[in-house]
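Single chain ahead, by itself, as structure tokens, in the form predicted alone.
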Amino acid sequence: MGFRDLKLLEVKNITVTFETDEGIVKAVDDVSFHINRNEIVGLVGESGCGKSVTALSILRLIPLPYGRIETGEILFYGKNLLELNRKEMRKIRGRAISMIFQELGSALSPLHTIGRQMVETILMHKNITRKDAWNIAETWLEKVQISDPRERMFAYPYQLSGGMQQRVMIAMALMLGPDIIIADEPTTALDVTIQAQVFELVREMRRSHTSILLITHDMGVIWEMCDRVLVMYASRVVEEGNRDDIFSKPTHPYTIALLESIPKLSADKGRLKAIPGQVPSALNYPSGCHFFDRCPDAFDRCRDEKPKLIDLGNGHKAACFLTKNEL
């Protein structure tokens, strides 16, 4: 077994669960996966599918009391964190698993200043003094690309643009090292050459034995990065496998699609394929394949019987009744 075949992070049949005045929302469903150590996993599917719940449930942020965690284990160097007490946890969070939250203000407190925000992160997990602390986030923000570094330090969010906030929490989830960066979306406010940058960022540090769990809606992106896919519609992992397979031999309908809509270089100009309706209301799943609506291979034992995820070899697994191990 290899340096990078070292499992780091493996979650196991988790099931995420919150409670709604019109009923009980199951929004992951018995979902499992693993991260690698020096290895970029790409969770990729359309919004409403589950990944950010996923992402969050990691680092234990389901907001309470109507959000559960209802089976399940999250295992990090072989320690079940859903096991932690909440000190234990803060432990962990931003030191050995940080996140690049989608949501702005999900990470950024309106009555700070960045700087401040920053050096207390710094503070909360090294012993070193205030002015090091200082410079190292200074250090950050150019390194993310932030004009007059020193001048936004004290700047409070507000004062800076989506772009901006975006990038310093970036700098704030990559200047402590961790062991694993949970990036939900983590350019969407971003020009492309601030993309291009940010994730030469997050190249450097995976070559530092960092790992990434990357969540993104865009393929392109999924190929640009990653070296492993897991592919997730409506609460449930429906293809994984490596980036080659995924790409070359895509099996699950919702897998195909979803490449068939990216846009191509060619001299076609035809429209682009979409994907026909929509993904399904959590309260309101097919009760067989949740896919079963919107497949166009769909058939009778896909309405009343879940499938699961069939290993096709090389650890490429696809959750569909048309797999050749399946029929």
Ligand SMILES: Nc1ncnc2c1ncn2[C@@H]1O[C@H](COP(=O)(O)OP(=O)(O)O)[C@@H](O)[C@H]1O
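We call the rigid core the largest set of C-alpha positions that still match within 1.5 Å between the two forms. Residue numbers count along the first chain shown, from 1. Bear in mind that the values here come from a model prediction, so they are computed numbers and not experimental data. Compared with the form predicted together with this ligand:
Core-superposed comparison between the two forms: CA of residue 80 displaced by less than 2 Å. After superposing the rigid core, the Cα of residue 248 is displaced by less than 2 Å between the two forms.
Relative to the superposed rigid core, the position of the CA of residue 163 differs between the two forms by 2 Å or more.
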Contents of the next structure:
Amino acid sequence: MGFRDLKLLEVKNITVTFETDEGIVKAVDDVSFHINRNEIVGLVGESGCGKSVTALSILRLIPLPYGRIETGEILFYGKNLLELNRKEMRKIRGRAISMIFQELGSALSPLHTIGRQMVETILMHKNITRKDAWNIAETWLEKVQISDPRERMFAYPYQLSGGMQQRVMIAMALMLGPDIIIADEPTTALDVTIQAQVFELVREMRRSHTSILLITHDMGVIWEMCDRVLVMYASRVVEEGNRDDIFSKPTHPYTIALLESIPKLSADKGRLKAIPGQVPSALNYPSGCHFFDRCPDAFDRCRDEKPKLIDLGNGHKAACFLTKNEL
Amino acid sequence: MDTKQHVFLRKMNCKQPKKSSLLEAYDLQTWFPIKRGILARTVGYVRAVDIASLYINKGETLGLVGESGCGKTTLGRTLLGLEKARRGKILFCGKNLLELNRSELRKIRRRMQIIFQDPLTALNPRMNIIDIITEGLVEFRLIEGTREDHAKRLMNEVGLDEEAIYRYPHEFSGGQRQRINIARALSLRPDLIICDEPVSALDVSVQAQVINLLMDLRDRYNLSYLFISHDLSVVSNIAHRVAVMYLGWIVEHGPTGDIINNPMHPYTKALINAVPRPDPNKIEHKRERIILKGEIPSSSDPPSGCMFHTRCPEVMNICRERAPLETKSGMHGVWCHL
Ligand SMILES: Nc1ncnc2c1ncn2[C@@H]1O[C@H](COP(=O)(O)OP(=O)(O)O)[C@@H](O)[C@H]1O
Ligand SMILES: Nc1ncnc2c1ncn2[C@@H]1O[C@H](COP(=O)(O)OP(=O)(O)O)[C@@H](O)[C@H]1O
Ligand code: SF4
Ligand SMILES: [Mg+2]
Ligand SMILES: [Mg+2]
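What's the form predicted together with this ligand like, now that we've got the form predicted alone?
What follows is the whole complex; the chain from before opens it.
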């Protein structure tokens, strides 16, 4: 089997825009990446950099008509998802690619019991009896360590804590045996000891050969969970590589600065290395490199020209004019 | 700050006997009644703070960590007198705050300020920056010279452009708004600032700027902080000592190094273990994962005995029956039967 065959999902040159009252927002700008079979890919970046929009565009959940995927292809098993009709797309969602959303509210309906929602979802994709679907759902609640799964099937979402709702969503994302799970900040709203429980589950998922796109703003989470990393800044991917490469030889000035600015768990005190300025608004990203106004190494060329991702070998890429092969 | 005002404020400060704490609190307890029915009968209590003792020395930062709902905010508000303690003692410069009359309390209030997590909701959107950051000075009649001078000086101190004093909160970014809050807290030259999750709502790249600012101000003015956060990494970076809270109890406290490197309480151990952290040199490669079972119990129906016994990996019979007492060694204290 050649290297290409390993690619389960390939996102090619996706650009997504939104029409807003203040003007056109380019939320995702020419983003490309792939997910291999059996791999956890991390997508990391600060709020507003385009992580969620990237995820939503894979499942074609960008809110119409304001939002538009302007260009690009999303190849899943070699088929372009952007060319499927609604019915075909609905089959992909949930069954082949499922999503765990950042906001707990957006995926579970407050009107129906957990059990009913799970059973309906199963029946949408599988031709089995209601009773069998019920049993499958209950088994999954048990697998994600929900106590008293039999009773919880009759509970409404508001009766469960945040941690439990998140585990129900994980069960729902898993129960149809998808090829890929897109998890958008699945633990950001949870406490660390509950996060640790959820990650234990995610590790088990991987054992069942599911690929995962894990979105987070936390570099610690990336280190603990991911095989490969995409670093996003202001709508663009600025660096990509194996986890170890990204952490031991970060190359893009943003990745370097980000890693240095994180407070470490240690008793050593002293000033942190902060990144000056703030994340630019999507309405006026710099015209050249988007990191230009905050970059300690910026020079003239960075002002007007957009750097492309340069291959550094071993799948490690960075989009900066200072990158070795670029100079 | 001009010297006249400085001297004036200094005079108001208590003379402190050496080595005594700025703030001491003993066995604080703050419960919220749960009311039911048309008669609003009290049917139970949320035990937000159940047993909490702490002290903060002049110029020192005490970090307060714990997961959401464990009572951190309530403890901070209780220390400020914004929530009423049903039990306990709060000594500020040796005076028991729970026994002071209103005018005495008002004077002391000036010296204890608070910074909240969400910088926007803490700022009145209809007030411009000059009004926001000099409001307290006017109230306490501490204005000498013009309000503009005061406002500009404060803006400089927190690293904002002094020309921006006539702007409104919505014109600033999250990090800048938090600086405005800090300027406001600073305006009255407090001795103690309670920082309640001051960087939790900020972007990673902006967090470090605000943490640095807080550390600079602390060193410049010998400020004391109670630094509340759910993020142990942030706390370990700024705090000299750390107190760990679980379900209304402070279960362990000590110098930051002792807490991070030699935690004694099983909850502290699990909390530290659960912090995801980059480890490119693979020093901790074989860190064994401690995964706590189950959820945090409700603080309206807390477990008997030790609060942590329902999730504790090292639970013994006695833990279910009797609440542990404090075991101290040096400055490190822990509430556990082990
Ligand atoms: N429905 C929408 N309408 C207009 N702008 C949007 C919409 N959704 C996202 N955006 C904009 O797109 C950019 C990227 O957003 P998002 O992908 O949610 O960021 P992240 O998930 O990285 O925090 C932001 O500037 C955001 O304001
Ligand atoms: N005003 C209030 N009335 C009733 N319950 C409250 C009130 N404020 C806080 N609580 C409860 O007290 C407990 C502790 O809350 P809080 O101090 O906000 O915790 P933390 O800041 O650690 O997240 C929680 O269970 C919370 O729901
Ligand atoms: S291209 Fe220029 S501005 Fe952008 S990261 Fe590289 S050096 Fe900095
Ligand atoms: Mg998002
Ligand atoms: Mg709080």
